[in-house]
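Here you get one chain, nothing else, as structure tokens; it is the form predicted alone.
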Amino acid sequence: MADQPGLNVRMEQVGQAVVVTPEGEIAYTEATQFRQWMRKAHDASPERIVVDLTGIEYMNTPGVATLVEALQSAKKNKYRLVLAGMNTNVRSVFEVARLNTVFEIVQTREDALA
């Protein structure tokens, strides 16, 4: 899967979850690719999926809408998504949205998968 400019992803599993690591920004031109990501780790039929987003500068509704699906996804098939390592930028869009009350939302990878 070829990654957009603007967007790399790595994902890899550990133990029962997969980790999926985006880099860059999740706009309108990333999303369709990011969310062909998110789909692969469900295929992977992990327990946990977690998105470590140390590396994300920027994230706009397109990115947003596709964690929404996939916590969606997660819900339906009974495991877990977990959202790591946030800046201040891509918090607050998810505080003004209100979905940091939806989200398991914690500060790094480690926690994450602890």
The other form holds:
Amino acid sequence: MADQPGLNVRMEQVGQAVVVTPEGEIAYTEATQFRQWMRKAHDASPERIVVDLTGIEYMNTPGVATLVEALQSAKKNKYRLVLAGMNTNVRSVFEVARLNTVFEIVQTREDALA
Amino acid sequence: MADQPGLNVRMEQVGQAVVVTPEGEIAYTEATQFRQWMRKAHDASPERIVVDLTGIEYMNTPGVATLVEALQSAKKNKYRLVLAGMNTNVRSVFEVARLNTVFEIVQTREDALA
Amino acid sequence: MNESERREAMRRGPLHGPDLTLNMRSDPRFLTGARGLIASVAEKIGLSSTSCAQVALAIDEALCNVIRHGYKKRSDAPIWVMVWVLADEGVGAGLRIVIEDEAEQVDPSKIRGRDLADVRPGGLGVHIIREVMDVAEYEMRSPVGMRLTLVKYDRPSPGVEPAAVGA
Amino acid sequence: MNESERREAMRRGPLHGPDLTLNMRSDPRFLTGARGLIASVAEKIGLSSTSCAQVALAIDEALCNVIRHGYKKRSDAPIWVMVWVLADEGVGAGLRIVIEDEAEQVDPSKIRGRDLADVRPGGLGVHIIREVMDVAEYEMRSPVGMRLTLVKYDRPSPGVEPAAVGA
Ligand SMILES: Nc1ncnc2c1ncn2[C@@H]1O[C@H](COP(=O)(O)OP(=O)(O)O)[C@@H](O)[C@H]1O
Ligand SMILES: Nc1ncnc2c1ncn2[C@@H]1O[C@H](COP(=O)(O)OP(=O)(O)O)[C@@H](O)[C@H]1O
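Okay, that one was the form predicted alone. Can I see the form predicted together with the partner chain too?
Now the full complex is given, and it begins with the chain already shown.
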């Protein structure tokens, strides 16, 4: 899972939660790699996955799709998926797609872990 | 002297020095505007002009030319021109042009005002 | 000019050639650069930062779709992106962008996103393109391929509401 | 292959068409976007961040010169930027970029910077282009205009020292 030019990902366990922190952009070329990270987070059988998007300047629909997939896994396996730290542009993608009410979206990583 | 998309400039008096702080990039389209700011700094008859380049991500030779002009004015009028806060890319432009030994170049704005 | 004539005029665009043409292979490695190019031009001609971000997103979604759906992920097929800077004509700065490919032709009415109430991973790109642009029209190109015409004004011209156009 | 044959092969480049062509008007508002496009492609094909910055700078300097010297600041004349991604051939990732214009022709030997010891505002762009690229060659284009061929490999190919080429 070598990092590509556009995306760097960190993953850490915080209590029963797994925090995934991607940095850069999640667009067409990075979505495949990001999907693998989200699967890895899922495989850790957490009670909660927090995706801290503070470091994501840009996301388009291939990126959003990976998060919708992750949400479907979360629902099926009854754990929470929380998205934190979206910038205005990323948030507006979720709004246009009417996904802002489907996802649990909070301001900060701290809020997501509370 | 309305700011253009690429460049924002602040100018302030600190003791006998004038500090010019451009932010963004100084390339072809911004060089004219930046030259006007440097003339304004000159017109304040300072003992020293400090150009704090910390906020400049990119500069090319039209930008460098404005600073060479400013250096010529400084020499003629016997005041100091000090450049601070260059990032690696900006510094390498000065190095290729062999101007790194012609200008007084320091790390930080504080060094420049010392 | 009534509303439909005005929309048609926006779609048709200026008579002169594009100010900028990017001819790229359908290689995903070029997507970030293409998007950045358009965003930079949008910024330099004075579109608001929100509009710049929206245009960049729309271009990116449209190019992703050409690569995935049009060319089935082939990376060596041609894509043309033509850009016209629309002068201020009382409606603020604007850009007209035409994207053409040589991919298989599809009925433009088939190019549409999923029902937004039915939450699934895909089917969002076309919604986004239509929502953020003032004009987004697909058509078959002659003799092969598809053409997407996009127009974005900073302020919508009177009588052309983006919501109405994009719906 | 001896050194001069190798340099000539680098200058000539691949037989196939460019992977990316940007056809832009000589409008300074497009410079940032053009530079960003090339920097992004350089990054995505795996050039080091130093090389990316160098290529972007060289392109920017070259385009500024076409606008200022070639077209005397006319903003509506054509410039073509063609980009070939050079596959790894034992010398790392590389880009070949050809910039063409329809401006007045000048003797390529007249395109040179000032003496660096003589500190004056101008005359630096050509020095920078030659210094940061492995190949930088001006020639007259047929029937009109000039052509600049630029090549940058992440590691110089053996026998082709950038310093020697750029001198
Ligand atoms: N450039 C294109 N060429 C052909 N078909 C397209 C193109 N763009 C979109 N489509 C069609 O429209 C549908 C919706 O596209 P989109 O909203 O981007 O969602 P997705 O790409 O996830 O399916 C696609 O599934 C495809 O059938
Ligand atoms: N694209 C070009 N077309 C014609 N002449 C050029 C071009 N680029 C450079 N030159 C010539 O080479 C000289 C040196 O260019 P450069 O080193 O960029 O410095 P400057 O642009 O400040 O003069 C220019 O003054 C000009 O005479």
